[in-house]
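Here we start with a single chain on its own, the form predicted alone, put down as C-alpha coordinates.
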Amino acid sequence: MFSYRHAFHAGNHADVLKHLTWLAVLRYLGQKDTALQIVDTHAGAGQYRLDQDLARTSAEADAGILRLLAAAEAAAAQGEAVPDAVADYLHTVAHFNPDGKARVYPGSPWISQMLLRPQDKLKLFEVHPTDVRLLSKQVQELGTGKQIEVLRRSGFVGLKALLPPPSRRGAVLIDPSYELKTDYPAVLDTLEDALRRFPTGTYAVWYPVIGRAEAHTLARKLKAMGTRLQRPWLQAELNVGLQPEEGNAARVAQGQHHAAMRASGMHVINPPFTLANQLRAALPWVLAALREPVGASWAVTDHTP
(Lines of atoms letter the chains of each structure in order from A and count residues from 1; the text may use other names and numbers.)
(Lines give C-alpha, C1' and ligand atoms only; values in the text may rest on other atoms or scores of the structure.)
Protein backbone atom coordinates (compact mmCIF):
# COMPACT_ATOMS: atom_id res chain seq x y z
CA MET A 1 0.00 0.00 0.00
CA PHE A 2 2.87 2.36 0.76
CA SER A 3 5.00 1.66 -2.31
CA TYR A 4 3.77 4.76 -4.20
CA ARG A 5 5.72 8.00 -3.70
CA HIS A 6 4.66 10.99 -5.76
CA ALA A 7 8.22 12.34 -5.60
CA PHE A 8 9.10 9.92 -8.42
CA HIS A 9 6.52 11.63 -10.68
CA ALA A 10 6.58 15.25 -9.48
CA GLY A 11 6.27 17.81 -12.23
CA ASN A 12 5.28 15.36 -14.97
CA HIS A 13 2.59 16.03 -17.59
CA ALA A 14 -0.15 14.77 -15.26
CA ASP A 15 0.92 17.28 -12.59
CA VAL A 16 0.88 20.01 -15.22
CA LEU A 17 -2.76 19.28 -16.08
CA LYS A 18 -3.81 18.72 -12.48
CA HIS A 19 -2.20 21.79 -10.96
CA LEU A 20 -2.95 24.15 -13.82
CA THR A 21 -6.63 23.21 -13.46
CA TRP A 22 -6.65 23.29 -9.65
CA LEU A 23 -5.02 26.71 -9.58
CA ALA A 24 -7.62 28.10 -12.00
CA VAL A 25 -10.41 26.71 -9.80
CA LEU A 26 -9.01 28.27 -6.62
CA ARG A 27 -8.32 31.61 -8.29
CA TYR A 28 -11.96 31.86 -9.27
CA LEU A 29 -13.36 30.75 -5.90
CA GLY A 30 -11.11 33.23 -4.11
CA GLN A 31 -12.89 36.17 -5.76
CA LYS A 32 -15.73 35.94 -3.25
CA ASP A 33 -15.04 37.17 0.29
CA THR A 34 -16.84 34.34 2.09
CA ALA A 35 -14.52 31.83 3.78
CA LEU A 36 -13.48 28.83 1.69
CA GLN A 37 -12.60 25.39 3.00
CA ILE A 38 -10.10 23.57 0.77
CA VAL A 39 -9.60 19.83 1.18
CA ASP A 40 -6.88 17.68 -0.38
CA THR A 41 -7.71 14.00 0.08
CA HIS A 42 -4.29 12.68 -0.98
CA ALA A 43 -1.86 15.47 -0.19
CA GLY A 44 1.52 13.78 -0.60
CA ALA A 45 4.67 15.39 0.75
CA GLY A 46 3.76 19.01 -0.09
CA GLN A 47 6.68 20.01 -2.25
CA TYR A 48 9.38 18.10 -4.11
CA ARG A 49 13.00 18.56 -5.11
CA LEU A 50 13.44 17.99 -8.83
CA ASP A 51 17.22 17.80 -8.57
CA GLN A 52 17.41 14.97 -6.05
CA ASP A 53 17.36 11.18 -6.24
CA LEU A 54 13.64 10.36 -6.19
CA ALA A 55 12.66 12.78 -8.94
CA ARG A 56 15.79 12.09 -10.98
CA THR A 57 15.12 8.33 -10.96
CA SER A 58 12.38 8.71 -13.57
CA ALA A 59 13.17 12.31 -14.62
CA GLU A 60 9.50 12.77 -15.57
CA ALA A 61 9.71 16.48 -14.86
CA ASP A 62 12.08 16.85 -17.82
CA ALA A 63 9.20 16.14 -20.21
CA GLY A 64 6.71 18.00 -18.02
CA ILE A 65 7.20 21.22 -16.08
CA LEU A 66 10.80 21.75 -17.24
CA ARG A 67 9.83 21.45 -20.90
CA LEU A 68 6.88 23.79 -20.32
CA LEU A 69 9.11 26.39 -18.66
CA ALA A 70 11.50 26.21 -21.60
CA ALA A 71 8.60 26.72 -24.03
CA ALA A 72 7.44 29.77 -22.09
CA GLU A 73 10.95 31.24 -22.16
CA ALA A 74 11.13 30.69 -25.92
CA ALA A 75 7.73 32.33 -26.39
CA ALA A 76 8.79 35.34 -24.32
CA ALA A 77 11.97 35.70 -26.36
CA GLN A 78 9.87 35.82 -29.53
CA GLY A 79 7.31 38.20 -28.04
CA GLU A 80 4.56 35.58 -28.11
CA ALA A 81 1.80 35.43 -25.50
CA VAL A 82 1.29 32.50 -23.16
CA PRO A 83 -2.32 31.60 -22.22
CA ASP A 84 -3.35 33.20 -18.93
CA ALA A 85 -3.93 29.94 -17.06
CA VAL A 86 -0.51 28.62 -18.13
CA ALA A 87 1.21 31.87 -17.19
CA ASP A 88 -0.42 31.82 -13.75
CA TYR A 89 0.67 28.21 -13.19
CA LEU A 90 4.27 28.88 -14.27
CA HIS A 91 4.39 32.02 -12.12
CA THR A 92 3.28 29.91 -9.15
CA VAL A 93 6.04 27.36 -9.76
CA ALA A 94 8.55 30.21 -10.13
CA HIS A 95 7.52 31.53 -6.71
CA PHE A 96 9.14 28.45 -5.17
CA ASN A 97 12.32 28.97 -7.18
CA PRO A 98 13.34 32.58 -6.58
CA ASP A 99 16.81 32.01 -8.04
CA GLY A 100 15.24 31.20 -11.41
CA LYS A 101 16.35 27.57 -11.41
CA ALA A 102 13.51 25.04 -11.25
CA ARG A 103 14.71 22.86 -8.37
CA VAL A 104 11.49 22.78 -6.33
CA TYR A 105 8.09 21.68 -7.52
CA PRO A 106 5.01 22.60 -5.44
CA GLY A 107 2.45 19.85 -4.96
CA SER A 108 -1.23 20.64 -4.60
CA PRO A 109 -1.00 21.46 -0.85
CA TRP A 110 1.52 24.19 -1.57
CA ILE A 111 -0.44 25.57 -4.49
CA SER A 112 -3.51 25.68 -2.24
CA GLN A 113 -1.73 27.35 0.67
CA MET A 114 -0.38 30.08 -1.60
CA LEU A 115 -3.95 31.17 -2.31
CA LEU A 116 -5.22 30.98 1.27
CA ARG A 117 -6.75 34.13 2.68
CA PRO A 118 -7.04 34.75 6.43
CA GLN A 119 -10.63 33.47 6.49
CA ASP A 120 -9.87 30.22 4.62
CA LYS A 121 -8.98 26.74 5.92
CA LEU A 122 -6.90 23.98 4.33
CA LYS A 123 -7.30 20.32 5.33
CA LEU A 124 -4.63 17.90 4.11
CA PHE A 125 -5.10 14.13 4.30
CA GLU A 126 -2.13 11.79 3.91
CA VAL A 127 -1.43 8.24 5.15
CA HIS A 128 2.03 7.44 3.76
CA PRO A 129 4.28 7.51 6.88
CA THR A 130 7.21 9.23 5.19
CA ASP A 131 5.16 11.75 3.22
CA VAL A 132 2.94 12.69 6.15
CA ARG A 133 6.04 13.35 8.27
CA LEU A 134 7.53 15.58 5.56
CA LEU A 135 4.20 17.35 5.02
CA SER A 136 3.68 17.96 8.75
CA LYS A 137 7.19 19.38 9.09
CA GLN A 138 6.67 21.77 6.19
CA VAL A 139 3.30 22.95 7.52
CA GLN A 140 4.78 23.50 10.97
CA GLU A 141 7.55 25.63 9.46
CA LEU A 142 4.92 27.84 7.79
CA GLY A 143 3.64 28.88 11.20
CA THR A 144 0.02 29.16 10.07
CA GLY A 145 -1.45 27.80 13.30
CA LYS A 146 -4.75 26.00 12.80
CA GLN A 147 -5.42 27.43 9.34
CA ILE A 148 -3.70 24.42 7.76
CA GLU A 149 -4.30 21.00 9.31
CA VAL A 150 -2.54 17.75 8.40
CA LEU A 151 -4.71 14.69 9.04
CA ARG A 152 -3.06 11.26 9.05
CA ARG A 153 -5.97 9.20 7.82
CA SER A 154 -7.62 8.18 4.58
CA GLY A 155 -9.10 11.13 2.76
CA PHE A 156 -11.77 8.83 1.36
CA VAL A 157 -13.02 8.32 4.93
CA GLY A 158 -12.10 11.62 6.54
CA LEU A 159 -13.79 13.86 3.98
CA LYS A 160 -17.23 12.95 5.31
CA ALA A 161 -16.67 14.76 8.63
CA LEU A 162 -15.76 18.01 6.85
CA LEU A 163 -18.88 18.36 4.72
CA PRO A 164 -20.69 20.64 4.53
CA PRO A 165 -18.20 23.30 5.67
CA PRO A 166 -19.51 26.00 8.06
CA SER A 167 -19.32 28.68 5.37
CA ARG A 168 -21.07 26.46 2.79
CA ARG A 169 -18.20 27.16 0.39
CA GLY A 170 -15.64 24.51 -0.35
CA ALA A 171 -13.28 22.96 -2.90
CA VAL A 172 -12.11 19.36 -2.74
CA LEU A 173 -9.25 17.79 -4.70
CA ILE A 174 -9.41 13.99 -5.00
CA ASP A 175 -6.27 12.52 -6.57
CA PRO A 176 -5.26 9.10 -5.25
CA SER A 177 -2.36 7.22 -6.78
CA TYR A 178 -4.68 4.51 -8.19
CA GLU A 179 -1.98 2.10 -7.07
CA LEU A 180 -4.79 -0.13 -5.82
CA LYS A 181 -7.71 -1.13 -8.04
CA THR A 182 -9.99 -0.32 -5.11
CA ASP A 183 -9.12 3.37 -5.54
CA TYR A 184 -11.38 3.57 -8.61
CA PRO A 185 -14.65 2.63 -6.89
CA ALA A 186 -13.55 4.52 -3.78
CA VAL A 187 -13.34 7.74 -5.82
CA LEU A 188 -16.89 7.26 -7.09
CA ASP A 189 -18.30 6.33 -3.68
CA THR A 190 -16.53 9.22 -1.96
CA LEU A 191 -17.65 11.73 -4.55
CA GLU A 192 -21.27 10.61 -4.52
CA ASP A 193 -21.39 10.76 -0.72
CA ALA A 194 -19.78 14.21 -0.77
CA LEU A 195 -22.33 15.50 -3.27
CA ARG A 196 -25.17 14.22 -1.10
CA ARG A 197 -23.75 16.06 1.91
CA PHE A 198 -22.63 19.21 0.09
CA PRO A 199 -24.08 19.42 -3.42
CA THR A 200 -22.83 22.94 -4.19
CA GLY A 201 -19.16 22.29 -3.43
CA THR A 202 -16.55 22.24 -6.19
CA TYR A 203 -14.93 18.81 -6.61
CA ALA A 204 -11.90 18.14 -8.79
CA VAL A 205 -10.91 14.53 -9.51
CA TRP A 206 -7.65 13.58 -11.20
CA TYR A 207 -7.52 10.21 -12.96
CA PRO A 208 -5.03 8.33 -15.16
CA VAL A 209 -5.82 7.30 -18.72
CA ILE A 210 -4.15 3.90 -18.95
CA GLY A 211 -4.80 0.43 -20.31
CA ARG A 212 -6.84 -0.78 -17.36
CA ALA A 213 -10.56 -1.48 -17.43
CA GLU A 214 -11.21 0.46 -14.24
CA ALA A 215 -9.51 3.53 -15.67
CA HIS A 216 -11.49 3.42 -18.91
CA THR A 217 -14.82 3.27 -17.07
CA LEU A 218 -14.00 5.86 -14.39
CA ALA A 219 -14.17 8.86 -16.73
CA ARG A 220 -17.49 7.67 -18.13
CA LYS A 221 -18.94 7.00 -14.67
CA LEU A 222 -17.88 10.43 -13.43
CA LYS A 223 -19.80 12.05 -16.27
CA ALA A 224 -22.83 9.88 -15.64
CA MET A 225 -22.82 10.71 -11.92
CA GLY A 226 -22.79 14.45 -12.46
CA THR A 227 -25.56 14.22 -15.02
CA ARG A 228 -27.67 11.96 -12.82
CA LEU A 229 -27.29 14.27 -9.81
CA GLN A 230 -28.03 17.28 -12.03
CA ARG A 231 -24.73 19.03 -11.37
CA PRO A 232 -22.65 20.85 -14.00
CA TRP A 233 -19.37 19.17 -14.81
CA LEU A 234 -16.26 19.59 -16.91
CA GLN A 235 -13.80 16.95 -18.07
CA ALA A 236 -10.37 17.73 -19.51
CA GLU A 237 -7.84 15.20 -20.81
CA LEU A 238 -4.26 15.62 -21.96
CA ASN A 239 -2.46 12.90 -23.91
CA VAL A 240 1.17 13.78 -24.60
CA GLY A 241 1.61 10.87 -27.00
CA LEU A 242 4.43 8.42 -27.61
CA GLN A 243 7.87 8.19 -29.10
CA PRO A 244 7.78 6.14 -32.35
CA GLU A 245 9.81 3.31 -30.80
CA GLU A 246 7.16 2.83 -28.11
CA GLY A 247 4.64 1.50 -30.62
CA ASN A 248 1.43 3.08 -31.80
CA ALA A 249 -1.07 4.55 -29.37
CA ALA A 250 -3.81 2.07 -30.23
CA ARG A 251 -1.70 -0.93 -29.19
CA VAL A 252 -0.79 0.73 -25.92
CA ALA A 253 -4.41 1.63 -25.23
CA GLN A 254 -5.36 -2.03 -25.78
CA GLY A 255 -2.74 -3.18 -23.31
CA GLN A 256 -0.62 -4.87 -25.99
CA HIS A 257 2.49 -2.83 -25.36
CA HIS A 258 3.91 -1.63 -22.08
CA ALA A 259 4.57 2.08 -21.73
CA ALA A 260 4.57 4.76 -19.06
CA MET A 261 1.38 6.72 -18.47
CA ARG A 262 0.95 9.17 -21.35
CA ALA A 263 -2.46 10.64 -20.59
CA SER A 264 -4.59 11.75 -17.67
CA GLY A 265 -7.73 13.70 -16.98
CA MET A 266 -9.36 16.17 -14.61
CA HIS A 267 -13.07 15.93 -13.87
CA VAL A 268 -14.55 18.96 -12.11
CA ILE A 269 -18.07 19.03 -10.68
CA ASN A 270 -19.59 22.49 -10.15
CA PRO A 271 -16.69 24.09 -12.07
CA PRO A 272 -16.20 27.83 -12.38
CA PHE A 273 -18.08 29.01 -15.46
CA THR A 274 -14.78 30.41 -16.79
CA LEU A 275 -12.86 27.14 -16.54
CA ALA A 276 -13.84 25.50 -19.84
CA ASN A 277 -12.68 28.46 -21.92
CA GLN A 278 -9.50 28.79 -19.87
CA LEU A 279 -8.58 25.15 -20.52
CA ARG A 280 -9.55 25.31 -24.18
CA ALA A 281 -7.09 28.17 -24.53
CA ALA A 282 -4.37 26.57 -22.37
CA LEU A 283 -4.27 22.91 -23.39
CA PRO A 284 -3.38 23.36 -27.09
CA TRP A 285 -0.41 25.47 -26.00
CA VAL A 286 0.59 22.96 -23.32
CA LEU A 287 0.31 20.08 -25.78
CA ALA A 288 2.45 21.89 -28.34
CA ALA A 289 5.16 22.15 -25.69
CA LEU A 290 4.92 18.61 -24.28
CA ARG A 291 3.78 16.45 -27.20
CA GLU A 292 5.61 13.41 -28.51
CA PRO A 293 5.33 12.42 -32.19
CA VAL A 294 2.62 9.72 -31.98
CA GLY A 295 -0.97 10.03 -30.76
CA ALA A 296 -0.91 13.31 -28.83
CA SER A 297 -4.26 15.01 -28.16
CA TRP A 298 -6.29 17.14 -25.78
CA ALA A 299 -10.01 17.43 -25.09
CA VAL A 300 -12.35 19.50 -22.95
CA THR A 301 -15.99 18.48 -22.51
CA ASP A 302 -18.49 20.26 -20.31
CA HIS A 303 -22.13 19.78 -19.38
CA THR A 304 -24.71 22.03 -17.74
CA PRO A 305 -28.02 20.50 -16.61
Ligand SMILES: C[S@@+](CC[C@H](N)C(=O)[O-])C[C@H]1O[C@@H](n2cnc3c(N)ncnc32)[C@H](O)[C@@H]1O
Given for the second form:
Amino acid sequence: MFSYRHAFHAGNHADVLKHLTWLAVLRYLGQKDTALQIVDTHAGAGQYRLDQDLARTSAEADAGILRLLAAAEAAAAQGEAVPDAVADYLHTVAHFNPDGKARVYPGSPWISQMLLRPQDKLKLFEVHPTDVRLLSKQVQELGTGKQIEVLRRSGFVGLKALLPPPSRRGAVLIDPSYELKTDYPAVLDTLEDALRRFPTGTYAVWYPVIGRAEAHTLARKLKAMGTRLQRPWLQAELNVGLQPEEGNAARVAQGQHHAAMRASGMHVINPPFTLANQLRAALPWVLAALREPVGASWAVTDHTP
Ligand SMILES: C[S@@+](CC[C@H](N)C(=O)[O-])C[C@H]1O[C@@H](n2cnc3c(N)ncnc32)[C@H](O)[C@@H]1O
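Would you generate the structure of this protein in the form predicted in complex with the ligand, following the form predicted alone above?
Below: every chain and molecule of the assembly, starting with the one above.
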Protein backbone atom coordinates (compact mmCIF):
# COMPACT_ATOMS: atom_id res chain seq x y z
CA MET A 1 0.00 0.00 0.00
CA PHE A 2 2.78 2.46 0.91
CA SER A 3 5.62 3.21 -1.47
CA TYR A 4 7.44 5.72 0.76
CA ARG A 5 10.72 4.41 2.18
CA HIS A 6 12.64 6.77 4.39
CA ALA A 7 15.91 5.09 3.40
CA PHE A 8 15.86 7.15 0.15
CA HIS A 9 15.77 10.38 2.14
CA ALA A 10 17.76 9.59 5.30
CA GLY A 11 20.13 12.38 6.26
CA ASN A 12 18.70 14.93 3.83
CA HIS A 13 18.15 18.59 4.80
CA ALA A 14 14.71 17.79 6.21
CA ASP A 15 16.19 15.13 8.49
CA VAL A 16 18.86 17.60 9.57
CA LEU A 17 16.24 20.13 10.69
CA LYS A 18 13.99 17.45 12.22
CA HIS A 19 16.64 15.54 14.12
CA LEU A 20 18.59 18.54 15.33
CA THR A 21 15.35 19.98 16.75
CA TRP A 22 14.14 16.66 18.21
CA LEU A 23 17.49 16.08 19.88
CA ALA A 24 17.42 19.55 21.47
CA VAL A 25 13.88 18.86 22.77
CA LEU A 26 14.87 15.53 24.33
CA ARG A 27 18.07 16.90 25.84
CA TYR A 28 16.07 19.56 27.63
CA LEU A 29 13.38 17.17 28.87
CA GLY A 30 16.05 14.77 30.12
CA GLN A 31 17.31 17.34 32.60
CA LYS A 32 14.58 16.36 35.10
CA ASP A 33 14.73 12.91 36.68
CA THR A 34 11.03 12.07 36.35
CA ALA A 35 10.35 9.31 33.81
CA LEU A 36 9.65 10.37 30.25
CA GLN A 37 7.45 8.61 27.73
CA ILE A 38 8.68 9.25 24.21
CA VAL A 39 6.41 8.38 21.29
CA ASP A 40 7.37 8.31 17.61
CA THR A 41 4.09 8.01 15.67
CA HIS A 42 5.90 7.38 12.34
CA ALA A 43 9.17 5.71 13.22
CA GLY A 44 10.57 4.48 9.90
CA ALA A 45 13.19 1.72 9.77
CA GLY A 46 15.46 2.98 12.57
CA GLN A 47 18.99 3.22 11.19
CA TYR A 48 19.96 3.74 7.57
CA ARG A 49 23.06 2.91 5.57
CA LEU A 50 24.23 5.97 3.65
CA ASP A 51 26.60 3.94 1.50
CA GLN A 52 24.10 1.39 0.19
CA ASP A 53 21.58 1.18 -2.62
CA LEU A 54 18.54 3.12 -1.46
CA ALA A 55 20.46 6.08 -0.08
CA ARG A 56 22.91 6.12 -3.01
CA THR A 57 20.04 6.16 -5.54
CA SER A 58 18.84 9.51 -4.28
CA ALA A 59 22.11 10.80 -2.79
CA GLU A 60 20.03 13.19 -0.66
CA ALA A 61 22.38 12.85 2.31
CA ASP A 62 25.20 14.30 0.18
CA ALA A 63 23.49 17.69 0.30
CA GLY A 64 22.38 17.16 3.91
CA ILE A 65 24.26 15.48 6.74
CA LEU A 66 27.40 14.81 4.68
CA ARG A 67 27.70 18.46 3.66
CA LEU A 68 27.08 19.51 7.27
CA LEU A 69 29.80 17.17 8.54
CA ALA A 70 32.22 18.60 5.98
CA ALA A 71 31.37 22.14 7.10
CA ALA A 72 31.96 21.19 10.74
CA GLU A 73 35.33 19.69 9.84
CA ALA A 74 36.28 22.85 7.96
CA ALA A 75 35.19 24.96 10.96
CA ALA A 76 37.26 22.81 13.33
CA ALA A 77 40.28 23.19 11.07
CA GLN A 78 39.85 26.99 11.26
CA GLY A 79 39.35 26.85 15.04
CA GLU A 80 35.77 28.13 14.63
CA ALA A 81 32.98 27.10 16.98
CA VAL A 82 29.89 25.25 15.81
CA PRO A 83 26.54 26.20 17.45
CA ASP A 84 25.72 23.91 20.39
CA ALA A 85 22.62 22.28 18.89
CA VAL A 86 24.51 21.49 15.66
CA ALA A 87 27.51 20.13 17.54
CA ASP A 88 25.25 17.90 19.65
CA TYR A 89 23.50 16.57 16.53
CA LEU A 90 26.80 15.88 14.76
CA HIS A 91 28.21 14.11 17.83
CA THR A 92 25.11 11.94 17.85
CA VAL A 93 25.61 10.96 14.22
CA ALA A 94 29.31 10.37 14.94
CA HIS A 95 28.37 8.04 17.80
CA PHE A 96 26.88 5.66 15.19
CA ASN A 97 30.03 5.85 13.09
CA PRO A 98 32.88 5.08 15.46
CA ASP A 99 35.39 4.63 12.63
CA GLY A 100 34.89 8.28 11.61
CA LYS A 101 33.24 7.53 8.24
CA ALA A 102 29.59 8.54 8.02
CA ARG A 103 28.09 5.31 6.77
CA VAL A 104 25.19 4.96 9.19
CA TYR A 105 22.49 7.53 9.77
CA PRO A 106 20.39 7.31 12.93
CA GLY A 107 16.69 7.93 12.33
CA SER A 108 14.48 9.39 15.02
CA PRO A 109 14.03 6.09 16.95
CA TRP A 110 17.77 5.84 17.35
CA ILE A 111 18.20 9.45 18.38
CA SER A 112 15.50 8.94 21.02
CA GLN A 113 16.97 5.64 22.11
CA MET A 114 20.38 7.20 22.66
CA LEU A 115 18.94 9.58 25.21
CA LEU A 116 16.78 7.05 27.08
CA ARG A 117 17.45 6.75 30.79
CA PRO A 118 16.46 3.59 32.72
CA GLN A 119 13.21 5.19 33.89
CA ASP A 120 12.09 6.26 30.36
CA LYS A 121 9.99 4.42 27.78
CA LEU A 122 10.00 4.65 24.00
CA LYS A 123 7.01 3.69 21.82
CA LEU A 124 7.57 3.35 18.08
CA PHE A 125 4.72 3.10 15.57
CA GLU A 126 5.38 1.93 12.02
CA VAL A 127 3.13 0.32 9.40
CA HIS A 128 5.36 -0.39 6.39
CA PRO A 129 5.89 -4.18 6.39
CA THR A 130 9.58 -4.01 5.46
CA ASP A 131 10.47 -1.07 7.67
CA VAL A 132 8.62 -2.40 10.71
CA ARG A 133 10.53 -5.68 10.30
CA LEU A 134 13.87 -3.85 10.10
CA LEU A 135 12.96 -1.69 13.07
CA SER A 136 11.79 -4.61 15.22
CA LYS A 137 14.97 -6.55 14.45
CA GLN A 138 17.20 -3.63 15.41
CA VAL A 139 15.24 -3.01 18.60
CA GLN A 140 15.38 -6.68 19.54
CA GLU A 141 19.16 -6.67 19.09
CA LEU A 142 19.39 -3.87 21.65
CA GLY A 143 17.94 -6.20 24.27
CA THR A 144 16.14 -3.44 26.12
CA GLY A 145 13.04 -5.56 26.77
CA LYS A 146 9.86 -3.58 27.29
CA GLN A 147 11.59 -0.23 27.53
CA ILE A 148 11.32 0.14 23.76
CA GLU A 149 8.18 -1.13 22.09
CA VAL A 150 7.57 -1.37 18.34
CA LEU A 151 3.87 -1.16 17.50
CA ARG A 152 2.75 -2.27 14.07
CA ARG A 153 -0.26 -0.02 13.71
CA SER A 154 -1.12 3.53 12.77
CA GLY A 155 0.51 6.08 15.04
CA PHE A 156 -2.38 8.44 14.37
CA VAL A 157 -4.73 5.92 15.95
CA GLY A 158 -2.43 4.34 18.52
CA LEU A 159 -1.25 7.55 20.18
CA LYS A 160 -4.58 8.05 21.97
CA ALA A 161 -4.13 5.01 24.20
CA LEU A 162 -0.71 6.25 25.38
CA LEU A 163 -1.82 9.65 26.65
CA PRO A 164 -1.45 10.92 29.26
CA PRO A 165 1.68 8.98 30.21
CA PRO A 166 1.71 7.59 33.76
CA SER A 167 4.48 10.02 34.82
CA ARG A 168 2.70 12.96 33.13
CA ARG A 169 5.92 13.76 31.29
CA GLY A 170 6.33 13.01 27.64
CA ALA A 171 7.29 14.01 24.13
CA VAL A 172 5.70 12.95 20.86
CA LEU A 173 7.25 13.15 17.39
CA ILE A 174 4.71 13.17 14.55
CA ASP A 175 6.59 12.64 11.30
CA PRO A 176 4.37 11.25 8.54
CA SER A 177 5.51 10.87 4.97
CA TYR A 178 2.47 12.87 3.70
CA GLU A 179 2.21 10.27 0.99
CA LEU A 180 -1.53 10.30 1.53
CA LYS A 181 -3.45 13.57 1.34
CA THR A 182 -5.30 12.43 4.43
CA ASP A 183 -2.06 12.70 6.46
CA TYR A 184 -2.52 16.49 6.60
CA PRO A 185 -5.89 16.53 8.39
CA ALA A 186 -4.85 13.45 10.40
CA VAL A 187 -1.92 15.40 11.88
CA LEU A 188 -4.26 18.16 13.02
CA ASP A 189 -6.91 15.81 14.42
CA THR A 190 -4.32 13.65 16.19
CA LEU A 191 -2.61 16.64 17.73
CA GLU A 192 -5.81 18.27 18.91
CA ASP A 193 -6.97 15.02 20.49
CA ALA A 194 -3.54 14.49 22.09
CA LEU A 195 -3.53 18.00 23.53
CA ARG A 196 -6.94 17.38 25.08
CA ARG A 197 -5.67 14.19 26.73
CA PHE A 198 -2.26 15.52 27.71
CA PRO A 199 -2.06 19.33 27.42
CA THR A 200 1.42 19.70 28.90
CA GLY A 201 3.20 17.20 26.65
CA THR A 202 5.76 18.38 24.13
CA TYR A 203 4.72 17.64 20.55
CA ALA A 204 6.95 18.01 17.50
CA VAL A 205 5.43 17.81 14.02
CA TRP A 206 7.53 17.73 10.86
CA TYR A 207 5.89 19.08 7.71
CA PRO A 208 7.03 19.65 4.12
CA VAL A 209 7.02 23.12 2.57
CA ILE A 210 5.96 22.30 -0.96
CA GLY A 211 3.63 23.66 -3.61
CA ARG A 212 0.59 21.86 -2.31
CA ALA A 213 -2.33 23.68 -0.73
CA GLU A 214 -2.60 21.15 2.10
CA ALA A 215 1.01 21.80 3.15
CA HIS A 216 0.56 25.60 3.36
CA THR A 217 -2.66 25.14 5.25
CA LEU A 218 -1.12 22.68 7.70
CA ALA A 219 1.65 25.06 8.82
CA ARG A 220 -0.91 27.84 9.31
CA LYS A 221 -3.42 25.64 11.12
CA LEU A 222 -0.76 24.28 13.46
CA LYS A 223 0.01 27.82 14.59
CA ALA A 224 -3.67 28.64 14.96
CA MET A 225 -4.32 25.50 17.01
CA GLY A 226 -1.58 26.28 19.53
CA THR A 227 -2.80 29.84 19.90
CA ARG A 228 -6.45 28.78 20.23
CA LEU A 229 -5.61 26.15 22.87
CA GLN A 230 -3.36 28.65 24.65
CA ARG A 231 -0.24 26.55 24.32
CA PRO A 232 3.21 27.94 23.59
CA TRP A 233 4.47 26.93 20.15
CA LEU A 234 7.50 27.32 17.95
CA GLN A 235 7.84 26.91 14.20
CA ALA A 236 11.21 26.51 12.52
CA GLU A 237 11.61 26.36 8.75
CA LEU A 238 14.66 25.66 6.64
CA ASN A 239 14.66 26.28 2.89
CA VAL A 240 17.89 25.19 1.26
CA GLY A 241 17.03 26.85 -2.06
CA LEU A 242 17.76 25.83 -5.62
CA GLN A 243 20.43 25.75 -8.27
CA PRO A 244 19.96 28.74 -10.61
CA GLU A 245 18.68 26.54 -13.45
CA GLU A 246 16.01 25.03 -11.23
CA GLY A 247 13.81 28.05 -10.59
CA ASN A 248 13.61 31.51 -9.17
CA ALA A 249 13.54 32.74 -5.61
CA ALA A 250 9.87 33.74 -5.54
CA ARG A 251 8.72 30.33 -6.65
CA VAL A 252 11.00 28.62 -4.14
CA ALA A 253 9.67 30.80 -1.33
CA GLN A 254 6.14 29.74 -2.21
CA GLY A 255 7.12 26.12 -2.64
CA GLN A 256 6.04 26.37 -6.29
CA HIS A 257 8.85 24.68 -8.10
CA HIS A 258 9.28 21.32 -9.63
CA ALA A 259 12.56 20.29 -8.12
CA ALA A 260 12.71 17.87 -5.17
CA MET A 261 11.47 19.20 -1.84
CA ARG A 262 13.77 22.01 -0.74
CA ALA A 263 12.09 23.26 2.41
CA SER A 264 10.44 21.86 5.49
CA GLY A 265 9.41 22.84 8.96
CA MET A 266 9.20 21.65 12.53
CA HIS A 267 6.28 22.78 14.63
CA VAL A 268 6.77 22.25 18.37
CA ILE A 269 3.99 22.66 20.90
CA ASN A 270 5.08 23.28 24.51
CA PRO A 271 8.70 23.68 23.37
CA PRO A 272 11.56 23.97 25.85
CA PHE A 273 11.98 27.68 26.57
CA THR A 274 15.58 27.40 25.37
CA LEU A 275 14.68 26.00 21.95
CA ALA A 276 13.97 29.18 20.01
CA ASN A 277 17.35 30.68 20.85
CA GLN A 278 19.14 27.41 20.17
CA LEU A 279 17.58 27.19 16.73
CA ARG A 280 18.19 30.87 15.98
CA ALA A 281 21.87 30.19 16.59
CA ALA A 282 21.91 26.86 14.74
CA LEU A 283 19.87 27.41 11.58
CA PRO A 284 21.95 30.22 10.00
CA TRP A 285 25.00 28.00 10.42
CA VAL A 286 23.21 24.99 8.98
CA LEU A 287 21.95 27.06 6.07
CA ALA A 288 25.40 28.46 5.32
CA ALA A 289 26.55 24.85 4.94
CA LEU A 290 23.58 23.47 2.98
CA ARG A 291 22.37 26.39 0.88
CA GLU A 292 22.08 26.44 -2.87
CA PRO A 293 22.47 29.79 -4.67
CA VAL A 294 18.79 30.72 -5.14
CA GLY A 295 16.10 31.41 -2.56
CA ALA A 296 17.58 29.82 0.58
CA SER A 297 16.15 31.01 3.91
CA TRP A 298 15.50 30.05 7.50
CA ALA A 299 12.95 31.26 10.04
CA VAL A 300 12.04 30.62 13.65
CA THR A 301 8.77 32.04 14.94
CA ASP A 302 7.41 31.42 18.39
CA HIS A 303 4.44 32.32 20.48
CA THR A 304 3.81 32.25 24.21
CA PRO A 305 0.24 32.83 25.38
C1 LIG B 1 9.16 10.25 7.26
S2 LIG B 1 9.16 8.55 7.64
C3 LIG B 1 9.66 8.50 9.31
C4 LIG B 1 11.07 8.86 9.56
C5 LIG B 1 11.50 8.78 11.02
N6 LIG B 1 10.55 9.44 11.89
C7 LIG B 1 12.85 9.41 11.20
O8 LIG B 1 12.92 10.61 11.44
O9 LIG B 1 13.86 8.70 11.15
C10 LIG B 1 7.47 8.18 7.78
C11 LIG B 1 7.20 6.74 8.13
O12 LIG B 1 5.83 6.60 8.50
C13 LIG B 1 5.35 5.34 8.08
N14 LIG B 1 3.88 5.45 8.12
C15 LIG B 1 3.03 5.88 7.18
N16 LIG B 1 1.77 5.95 7.67
C17 LIG B 1 1.84 5.57 8.98
C18 LIG B 1 0.92 5.50 10.04
N19 LIG B 1 -0.36 5.82 9.87
N20 LIG B 1 1.34 5.11 11.26
C21 LIG B 1 2.65 4.78 11.46
N22 LIG B 1 3.59 4.85 10.50
C23 LIG B 1 3.20 5.25 9.28
C24 LIG B 1 5.98 5.16 6.73
O25 LIG B 1 6.03 3.78 6.40
C26 LIG B 1 7.37 5.76 6.97
O27 LIG B 1 8.29 4.76 7.36
